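Let's start with one chain on its own, the form predicted on its own, as structure tokens.
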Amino acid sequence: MQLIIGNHNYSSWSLRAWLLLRQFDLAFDTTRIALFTPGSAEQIKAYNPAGKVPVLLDNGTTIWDSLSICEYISERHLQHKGWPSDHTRRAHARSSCAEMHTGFMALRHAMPMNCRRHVDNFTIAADVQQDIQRISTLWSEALSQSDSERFLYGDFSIADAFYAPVVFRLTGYGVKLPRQLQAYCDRILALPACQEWLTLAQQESEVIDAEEV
């Protein structure tokens, strides 16, 4: 498999697919395209006419969009282990990922992912606080269904990959969370795969002035 991604520092969409592959120790090659640089749009369109990353190439099959990629990985390479086996947990996990995929625009715009940046005394607007509260509710509901409370639905799943960029955001902008949810963020950040992503982000030099990539 070959995964086409954007900048480690900024591309939250890329992180989702990359983290799922890495966490499940699947073999793949990474092609990084520095976003918003001369020729980058054409490079991406050579893989995906929609002009977006990530893109997964797998034996002649092209999959684009982070949720579609994660679903494909689960079905094709994980025997559906990307989702919880229990149908109730699986329904909640899919719903929470769909909500993340299309929502939380206030948080996305006000707190873009930037792994190299740490903000002190960040002022949280009312609409951003509403997004944070909704995410906190989703996480609390998920963890209440988990036996181990290590990840959102027990074992690591697509849901954890999807919310990892939120973990990076909340941590980088110094958002205070209830103890249970902060402990969850700490566990995600401590994953070797997340530490690897952060290291790669630190090694990048590009600076992007964009709200959401």
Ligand SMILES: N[C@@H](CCC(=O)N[C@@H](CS)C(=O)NCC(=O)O)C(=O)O
Given for the second form:
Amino acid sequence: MQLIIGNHNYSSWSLRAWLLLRQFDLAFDTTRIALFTPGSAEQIKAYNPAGKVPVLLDNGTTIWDSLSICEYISERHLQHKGWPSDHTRRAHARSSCAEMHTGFMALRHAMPMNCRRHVDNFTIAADVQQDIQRISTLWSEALSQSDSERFLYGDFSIADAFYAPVVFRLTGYGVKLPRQLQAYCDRILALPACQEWLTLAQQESEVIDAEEV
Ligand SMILES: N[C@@H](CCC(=O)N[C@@H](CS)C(=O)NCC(=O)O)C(=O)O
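Starting from the form predicted on its own above, please write out the structure of the form predicted in complex with the named molecule.
Expanding to the full complex; the earlier chain stays at the top.
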């Protein structure tokens, strides 16, 4: 498999697909395209006419958009283990990912992913606080149903990959969380795959206006 991604520092949608592949130890090559540089739009369009990363290439099949890439990986390479096996938890996990995919615009706008940046005394606007509250509720519901409370739905799933960029954001912007949710964030951050991504982000030097990503 070949995964086309953007900058590690900024590309939260790329992180989601990459983390799922890494966490399940699947073999893949990464092609990084530095976003918003001369020629980058054309380079991306050569893989995905929609002009967005991530894109997954697998044996002649092209899959684009992070959620469908994760679904494809789960179906084709993980015997569906990308989602919880219990149908009620799976429905919750799928709904949580769909909500992330289409929502939380205030948080995404005010707190863009920037792995290299740590903000002290970040002022949280009311609409951003609402998004954080909603995410906290979702995570608490998921963790309370999980047997181990290690990951959102027990074993690592697409939902953890989908919320990993939120973990990076909450940490980078210094958002205070209840103990159980902070412990979840700490477990995600401690994953070797997340540490690897953060190291790769540190090694990059491009600077992008966050509004654009
Ligand atoms: N819905 C898409 C969003 C993908 C997306 O917005 N990717 C950004 C990088 S994180 C991108 O490719 N931006 C380049 C551009 O807009 O030109 C997904 O889930 O994959």
